[in-house]
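Starting off, we have a lone chain in the form predicted on its own, written out as structure tokens.
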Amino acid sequence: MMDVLEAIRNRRSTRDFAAEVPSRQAIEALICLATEAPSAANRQFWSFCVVSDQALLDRISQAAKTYMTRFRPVDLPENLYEKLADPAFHIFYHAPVLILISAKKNAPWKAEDCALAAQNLMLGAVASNFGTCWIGLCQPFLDTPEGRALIGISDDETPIAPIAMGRPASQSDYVVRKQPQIRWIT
């Protein structure tokens, strides 16, 4: 298994995924893992729901980008609202699985908390070859009671981070990143 190191730096967001779905057991180590990141006061806030029924998510996929141009609720550059609106484009890129982190509504610093989940269910992804998406563009319809309903999500849970995920089908694209910002004070 690749070191912690080597797994940030290969870490790229997934947008083509084998058919496979992975085991039970493989989904379970990564939320486990995801749990070993911080929570605020040590909280631990958050839920995982694991989503891999195909129709579920091909209906998610239809309601999310018909919400999403509908609504428009995210300013998003124009070409990803006439993505949304191609009816071949899958919200979850066919993944198999939908790893979807939420928290107690009322948690303080849910957002945060969730993201370090993600984080370490990302990196714990890559390292066990596995590939991994935020999804973003489905956030917001997971968020309406019609969303909350499909995945049977409380409405005293936030859906923070929906991570589409399986074993890649290709190589992701190689990501130059920029050179950080650094500000040294002294």
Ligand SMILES: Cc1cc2nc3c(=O)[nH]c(=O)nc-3n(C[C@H](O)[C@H](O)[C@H](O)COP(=O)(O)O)c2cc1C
The other form holds:
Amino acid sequence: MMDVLEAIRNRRSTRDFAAEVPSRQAIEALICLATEAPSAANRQFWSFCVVSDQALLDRISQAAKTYMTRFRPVDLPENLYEKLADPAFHIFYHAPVLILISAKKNAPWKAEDCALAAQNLMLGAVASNFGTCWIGLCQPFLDTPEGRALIGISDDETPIAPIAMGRPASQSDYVVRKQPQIRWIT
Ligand SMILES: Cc1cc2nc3c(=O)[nH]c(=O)nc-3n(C[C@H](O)[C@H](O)[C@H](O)COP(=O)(O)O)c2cc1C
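Next block, the form predicted together with this ligand, ref. the form predicted on its own:
Once more the chain from above appears, this time first in line as the rest of the complex follows.
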């Protein structure tokens, strides 16, 4: 069994997936790990939606790209907007599965809770030889009435962490980290 330090060091975002669809059991196991994350006041205001319908993922990819390039809802480097405008770019990198973690709309610290659940899920995936990539680029679209309707996100929920997952088809490059800025107050 891989230890947590190894999982942290080995986790890299996967952007090249094999077609194999992970089993329901494997996905459920990762979601169980996600729910072991801490949450504010232990309220666990998160919910999970698993999409493996490829036609639907293609549709969301297309619609999210159109939404992002038309409305530019977030400040991104120009090269990312160019990528989003490229017809060949698939926002989920053709991953066989998308796991969307959503939160109760009015939950305090909902982003923190869901991000912690997502990190547990991504580290658990490493230990089971799965790859993941957080797809923030689809989140603004999923939060529109059209996006919500496509996967049935209820009115009292906010989509927070869309995680593409599957077996990696190749090894991801290491992305160099900056030196952490640390202020020691003693
Ligand atoms: C909130 C968030 C949103 C992200 N959105 C995307 C995305 O839309 N597409 C993508 O390819 N990677 C996305 N990533 C992955 C980052 O690009 C990646 O974590 C970073 O480059 C470091 O690389 P590593 O995960 O391989 O260590 C996102 C990561 C986070 C935390």
